[in-house]
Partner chain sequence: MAFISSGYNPEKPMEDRITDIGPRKFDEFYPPVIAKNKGKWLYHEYLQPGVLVHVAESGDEVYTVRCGGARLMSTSHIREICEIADKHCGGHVRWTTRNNIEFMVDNKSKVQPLLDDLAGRKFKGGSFKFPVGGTGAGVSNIVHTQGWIHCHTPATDASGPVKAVMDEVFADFQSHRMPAHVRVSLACCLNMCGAVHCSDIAILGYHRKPPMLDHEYLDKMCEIPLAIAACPTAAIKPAKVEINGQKLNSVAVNNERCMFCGNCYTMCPSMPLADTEGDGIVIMAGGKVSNRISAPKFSKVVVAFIPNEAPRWPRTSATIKQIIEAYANDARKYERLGEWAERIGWERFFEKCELDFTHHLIDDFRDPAYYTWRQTSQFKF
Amino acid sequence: MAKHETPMLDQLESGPWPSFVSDLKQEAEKRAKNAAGVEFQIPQDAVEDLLGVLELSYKHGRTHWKHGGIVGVFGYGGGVIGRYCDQPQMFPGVAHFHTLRINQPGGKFYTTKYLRELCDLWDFRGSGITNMHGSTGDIIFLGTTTPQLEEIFYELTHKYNQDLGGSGSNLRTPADCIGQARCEYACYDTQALCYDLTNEYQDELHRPAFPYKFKFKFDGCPNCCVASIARSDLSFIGTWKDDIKIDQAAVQAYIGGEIAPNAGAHSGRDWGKFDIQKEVINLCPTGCMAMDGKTLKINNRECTRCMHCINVMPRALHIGDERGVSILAGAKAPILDGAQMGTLIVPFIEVEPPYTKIKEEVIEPIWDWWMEEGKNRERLGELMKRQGLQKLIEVLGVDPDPRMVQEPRSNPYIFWKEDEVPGGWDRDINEFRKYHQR
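If we look at the form predicted in complex with the partner chain, what structure does this chain have alone?
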């Protein structure tokens, strides 16, 4: 018998899509029965009460979670989000229900052994409810009490060699795409770079010293499966400089219909016979492709590496060999001044361990500038807007490049610097008046 009636939530059990309500209920039942004999360190009925408070939110159309609270583990300023219920008398099992962010492994690969260890820990010291995964990428442990925080951290670090992720005004847990682990488009090892930078910047990740949050995300190619260009302060997008590799026989196989275009992604509808002219060449944004008899020609110098042709014919076309990343800066969601997309600041940089150039010539100068000039709760993109792309170029010590803009300015309001103008700005008005009467 359920502790709380949940007539509204019950309506979310029907339909084909996995029901989180059914899942919560099975967890509530499991905890009530406790067949495994777990010595629960937080209320056994936490999930019952979670269902109860959620039902109340469904009834009221409002959340019943209070504004955070300052809880955490000693020496860290992030990784734990304090959460308290605003109806603790009705739902004592979730009165204190804090979140822990657990730094996910790259590519979100797991062994079942490790997942079970995490489950055992979380059944014992928490609610047994998680997010796999949070939006930033962490494993989210959803709901525990304050006394358990240090205990969980101790077990994570001592038994499982596992650290917390970021929260607050610090480096947020970096995230990557599946990359070279299982994708032929990946232009660099996203997981290796993500892991290296995560470890290099543990201090920045755990101890908030920034004006606001800061995100790194690593996309292996311009398809951007982790959406780095839209949501990371520094977005690392794999790219290449040389030629797309062409297997002309495979091109013919696509044309002849032996291989389904776009890896079979359009199999649910009859789109007619594959037409390379219409589906690839005419859709190329730079018009740099053509068929020359039976040979596909690409004018690689004009290619902007949008990935369309490669996506359509993955068995015929392959990314080039001179690989690296483009780095874009300043993406963010709308809070406060509107959403911003990443701006290209480094067209190409090689990605070789130990990544010294990326760290010392890109990341660290940007952080120094942002920490010096950024206002409280100002994202990098907002600082870029306030002080200008020129300022960031100056900080990076690189030459301005037309690749950094969509178009040149259409107003002539240039902030000339004094040293750019011969003779400087100190002039003698009396000398001027000798030639120009008042």
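With the form predicted in complex with the partner chain already on screen, would you show the form predicted alone?
No partner chains or extra molecules come along with it, only the chain itself.
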């Protein structure tokens, strides 16, 4: 019989989808029976008490977890998130129930051996509950006690050559897409850049010294599979400078129905005969595509690399050969005041080891400015909003570019006085540059 009655949690198991409540109950039952006779290093009823405290939180409409101050491992200021229950007498198994963030492998590629080692360690020294993955990207170990933190850290680093991730006002664990390992659209080696910057900035990752959190995310192409444009302070999105490559014979094969669009991914729905005008050309956001007889034409100067046409006809269209990244800054996705997308600050930069230009001309000047001017708990995007995009342009020493703003005269990052702009609120980018130079 369960230690705690959980009628509200039970409702979460009644829907058509798998429920985390069922997973927790299975883990609680396994630990209660403990047929293997394992000597758990945290209370055996920890998961059962976790269910109890969650039920109580639902009943009261508020959390029963509290932040217990700073807790961690020696020498690191991040990686461990302290969690304490405010009802330790009622739920002694989760009186302290700390979370560890584990630095995920590049592209989230694992071996089964690696996963089993992590799970065995966590079964023994923690609750056995994991999260694959947290929104930051890390592997999440949910729930252990303070005495086990150093033990877990020692085994991670010495046995498995594995590090903790980031937490607190520091560089958070950089995250990347699978990149060139498996994706034909990747414009640069996301895993190589992510790995290099993770190692280069270990001090920033483990010893919080920033005004607030800072996130790198690496997307190999504008499909943005890790959503870097929406939730990273510095977003690296693969792009190309030359023309989209076109195989006109393959275009005709799509039109004739010989090749299925969207690589055949239609979720079982019969969409009927493929219509290139309706499904590709009319959906181009800049209207830069047209059929000239049986030839597909693209005005590449107008292309914004949205990837739609390439996604629909991957055997006919392909990314260009002159590849690099666009760098955007200032995104965040808070719950209360809504998402803030990244702002383009470097339209194109080549990506070649050892990435000196990216580090010395983009990352470090931005950090210097943010650490000097940022208020406590102020993200980079909020500082950009407060001081203006033109200030960041000055910090980086780059030329203003029309691609940095969608509408130069009304963008909220730029504050204009009409009498200072010759010609009023026109959209002449030369006036934008003159204003900046003043």
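Source: prediction; values computed, not measured. Positions refer to the first chain, counted from 1. Think of the rigid core as the biggest set of C-alphas that the two forms share within 1.5 Å after superposition.
> Cα shift of Ser14 between these two forms after core superposition, in Å?
Between its two positions, the C-alpha of Ser14 lies 2.4 Å apart after core fitting.
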